[in-house]
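For reference, the chain that follows is the form predicted alone, supplied as structure tokens.
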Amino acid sequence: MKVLHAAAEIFPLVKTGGLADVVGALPEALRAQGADVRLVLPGLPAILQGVERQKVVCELGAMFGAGRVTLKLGRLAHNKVPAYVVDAPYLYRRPGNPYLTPQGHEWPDNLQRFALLGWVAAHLAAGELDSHWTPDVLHLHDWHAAMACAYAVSHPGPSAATVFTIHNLAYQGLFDQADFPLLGLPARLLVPGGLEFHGQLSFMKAGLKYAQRITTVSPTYAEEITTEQFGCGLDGVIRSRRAQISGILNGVDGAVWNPASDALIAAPYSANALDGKALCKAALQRELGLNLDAGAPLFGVVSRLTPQKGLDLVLAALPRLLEGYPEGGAQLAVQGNGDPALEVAFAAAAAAHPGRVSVRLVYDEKLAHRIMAGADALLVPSRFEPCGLTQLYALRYGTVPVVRHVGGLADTVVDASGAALHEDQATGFVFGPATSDALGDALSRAVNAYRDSAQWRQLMQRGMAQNFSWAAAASQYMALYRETLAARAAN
């Protein structure tokens, strides 16, 4: 089976979230499970230079604004998974994440920039571009990629079966309707049973429309999108499709994330073998500026400082997580960027409470890691979560998750109480309502259960214990794409 994914970033070349993860590792998995698999990238000059031994597929010329557009067919020097890179100069050569200025503005001309590898991956799933390959399925990632479904959809020759996934529904890629020439798609699309979203045009509604299926990245979130509350405004629309919807948990890639050959880390170690973690707790605390004490249960937080994520419940929640410092109190670590308002709130904590809550306002992945080995409970309270991967690096590094139970969370973490702990089921400590009280009250749970170390080693342990694999996930995607192809085929 010839499966091409189409998508905006990729780890390790460009990140901003989970995204970036997922179709790092979703191809190869695919690959072990004897996928043809490749991937059509926008060429951003990180992913120009990740891409190995490019070779011209063809040239396409005059663009979406750009005067010359050229794809080139190479390899990921990570993994050697063929990737297609869209190279376009004038679109894609540029300072900033894939969507932002470096002042944290939309770029003004994301409409083409994004039209056109939707573009592309429409036309490789036609046959058109490369005589050499030609997928049975197209895999289309987020609403950068959507635009791919329109395409393919006005399009009445043979194509690729189109498989959408949902990330994270909340971005949408919404712009000015009076825009829409510029895709130069019929016209009979910009409808509200098309890709008009009030008043709008709205690159996430052609995935959810045209796709023959659509997937999200757990089947809580599947469930959660269908509701007012969670869908965004598209809830109507995606109730219109809910027999083609399904949820498929994402994965950990345990190459990258693995507390036992991680060499970012300050010690190795293991669900059998846990005296490393305590060194790389006091390395970290070395590190961040925290005062050195192993008695103290340390707190992470690595994510995107957003009120999604419910931070500002982590804020109001401080003064309860930290009482009774040295006795009993705990300690703070907090790594991301965001929203300014919380930046500047969580420095002003760090200013605060020298020694006992410590804040670092970048991305950094290896700093992620150091905080995932040397913490001890990680939080993730997030007023929404589709899938969410930080909680699963957290139990495979035996840093147990204190999360919301919402989406993905919900999915992935069993929380310590009652019959799951009497069990050995629990994995760490779930809430209920996106209040700072409610947060409060787990964090106490979790601070109550820290002080007993035979109850914390065991949810240490059934943490690292969890199998949530890549191959698992591939299995499943690799059984919803032969469905859309007989589906098809029965058509």
Second form
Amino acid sequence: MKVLHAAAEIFPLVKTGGLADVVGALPEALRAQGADVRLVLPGLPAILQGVERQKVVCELGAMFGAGRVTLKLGRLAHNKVPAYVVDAPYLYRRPGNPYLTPQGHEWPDNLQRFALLGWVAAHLAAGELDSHWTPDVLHLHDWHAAMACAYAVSHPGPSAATVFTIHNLAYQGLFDQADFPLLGLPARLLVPGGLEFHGQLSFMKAGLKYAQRITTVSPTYAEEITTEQFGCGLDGVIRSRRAQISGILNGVDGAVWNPASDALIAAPYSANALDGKALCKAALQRELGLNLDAGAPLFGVVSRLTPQKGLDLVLAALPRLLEGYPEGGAQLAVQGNGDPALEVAFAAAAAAHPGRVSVRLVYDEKLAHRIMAGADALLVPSRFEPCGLTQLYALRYGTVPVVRHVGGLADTVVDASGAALHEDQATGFVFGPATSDALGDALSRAVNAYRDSAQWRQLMQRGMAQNFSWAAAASQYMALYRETLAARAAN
Ligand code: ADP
Ligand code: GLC
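Alongside the form predicted alone that was just displayed, please also present the structure of the form predicted together with ligand GLC.
Then the entire complex follows, led off by the chain already shown.
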């Protein structure tokens, strides 16, 4: 089975969040199950640099405002997966991240930039660009690649089966309707039952309306997005596709996130040899200027600072977290950047509590590993969370997650209370309402559990024994691809 994945980011080359981790790991896991997988990626500077042995597949000429577009094929250095690179210097050779300028504004021509990615994916799937390789399945990630579905349905010839994965419904790729003619699509697509969304043009809707199958990254989020509360205005469209939507949990890339072999942390450790974790904690406290105190529970945060992540609740619950220090109180290490108001508020919290609260307003992959290893617990109080990867990394690192009962967090962390505790199922602390009181209660329960070192060790070891693997996810995607191909053949 030949499968082409299209996405705007990929770890370790370009990453703004968990999408990159997924795109960096899933293709290889699918290959391990026998699929012939390739990627198509925009020619951003880091991708042009990081894809080895590129050869020109075809010259596409002038398109979407770019004077010259060239399709190249090479392979990813980290896993040797073949990758097509859409080299359009005018559209992609820019600083900043894939979506935003270095000043944090959307690139004004994002419509053209991501329409081009979808166009190339669809035409590869139609067998028009590379006569040596035509995919059976086209797998598109988030709105950035979703337009491939619109190009595929408006194309008269044969095409691959299409699977669209929603990683985050909150980012939809909305543009001015007046720019629709730039897309080169038939006018019949710009209707409420198509790409139109309340007077705007929606790239996300291309995936939701026209993909044969839709997935999202956890079973609970797949249910949640059918409701008004989580549907971001698209719940009606999603309900109308209910029969074609499923949730497949993300996995953990053990080559990147494994405390026994992680070269980025102070000392390796594993579930049966936990001494290294104490060394990691001391090293982290030293590095971050926290009081060197082995007995103070150290809570970590590694996150984008956006309203999604609910970190305002952490600020509001801070007095409770620090209560009673040094006897009972905890320490907090926050790493993240984004929303300026949250950045200011966290910086102020650090200034107010030297030695007890540390805040690093940076994006730094290596520091993320050191926090994951050195913290005792990880806070993920999200308002919504399609899957969430940091709680999975935390489990793997014996760093007990404290999460809200939402989306993929609800699917992956079992609360240490009631039956779960007695049946040896608990892996963390889960709270319900998005309030600082509910978070505060979960924090108090976590601090109490931490004081009982036998109970805490059990929680750590149980978390470390969880197996959220890409192999499991890949076999579910393979089954879905087969089903989608069979359904298409039957029609
Ligand atoms: P999302 O994709 O919504 O941001 P996920 O939990 O799925 O949430 O993935 C976040 C990814 O980004 C993880 O790999 C996490 O370690 C990483 N990350 C988030 N913020 C930072 C940061 N400031 N520095 C380094 N890595 C970060
Ligand atoms: C999105 C979601 C996150 C998910 C990630 C990878 O960024 O916010 O919950 O883990 O995609 O699928």
